[in-house]
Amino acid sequence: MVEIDARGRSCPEPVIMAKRALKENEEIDVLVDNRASLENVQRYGRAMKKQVSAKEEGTGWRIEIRR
């Protein structure tokens, strides 16, 4: 599992780091701190037939993407 932190960057940023990640792994872990990010990465997860969750962590969300 590798961790992307997408912290502090705005869409469409954290999109193409989760889309690079899971060029190369299985599982990813992207952090993020803004709605409109949480909102983007699960939907791009969803969309490549992912298991996508997320949970609050501190003031943004970790967003667990699985096979």
The other form holds:
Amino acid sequence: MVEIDARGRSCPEPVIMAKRALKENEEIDVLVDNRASLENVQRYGRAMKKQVSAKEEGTGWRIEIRR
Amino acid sequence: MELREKHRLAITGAVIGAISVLLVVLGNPKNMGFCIACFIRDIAGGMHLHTAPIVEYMRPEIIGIILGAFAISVITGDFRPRSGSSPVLRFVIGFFVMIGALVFLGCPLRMVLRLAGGDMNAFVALLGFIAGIGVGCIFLSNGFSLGRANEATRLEGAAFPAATIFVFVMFLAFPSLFLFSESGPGSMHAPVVASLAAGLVVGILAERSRLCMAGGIRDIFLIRDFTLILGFVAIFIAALIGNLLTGSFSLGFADQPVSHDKHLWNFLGMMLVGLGSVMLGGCPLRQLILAGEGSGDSVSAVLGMLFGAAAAHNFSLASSAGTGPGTNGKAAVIVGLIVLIAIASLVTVKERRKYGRD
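Could I have the structure of this protein in the form predicted in complex with its partner chain, to go alongside the form predicted alone above?
Below, the chain from earlier opens the complete complex, with every other chain and molecule after it.
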């Protein structure tokens, strides 16, 4: 699984990192540590017609984007 | 989830638009119910950082926004102190965002409020704002990043809100320490309680909804997403209705309140704000909210704006209402655009090299 570590990145970088990773991969995990990024990345995943789920992990979240 | 997000943004925008009109009725300058740039500029004057006599007042709206965002983020768990993502560059970018805003005479929020008041100069500025965001997005999609922020202590995160509270208490207890305009925009203000309450409400709502004036346009460019722009549109509609109801709407370029009709400089000023806002990850309002949430990097940007506001008046960079920018102001906008594009280019090239190595 390709894992994108977007923790500590300010908006909208996590979304751009996810966008870039989704060009080369069908399924990715994205790690974020603030709620704005959590919402933005999930929204982007759904807009790309993907299955999106998120769970808390450490001090942030792991967003799972699946085909 | 998505619907809720959109509802939140629409409601937040509508409330901000309505409160802005109300604050004007209560005494704030016209089309300036809220203006993050103008109010930070007034605070710089109130704190003796500049001595332009017409723009001195410790605007409680700004204090309310920071404290509202701080309080709600502590309650909801969004308070996550972070810092270390190029704080000095963010200070510099914040500085030039303020210069751009004071050449136009308004932050992106006031630009929307001016549009809703029929001020067509704000439409020229909106085009510049969009252009600046477009340039910023080109850098972003090519890898621009100010770097990762690291976790910081809760004390570090709470220091800026605490300093804000201290300054406000001093303002209430010993007003003679601060400067107050006797004429001009700085002398026009709603009662302190109303301003503070308005700031608190806007701070809470903007924190919950992540409202950002630059983010809406940026997301359309970058990911074809129309969620954040809703807040922008809702502010416009609510303020437009409010202005029509209170008879404050007047369409045109000439004789608009606290503005000028130098189109090139309205365009370039807001282009600078748009580019800087994308580089900072949010408009001036959003920087205040993030500062309340414990982002030391956004505090740097806010302090850069405060310093920029002081410089704008000490070195005659800010535009005068009616006549527009002087030579210094024009030069500062050009220098600002060059500096920001240089920073963005250098960072982007470096990031691309790093990607190449990975």
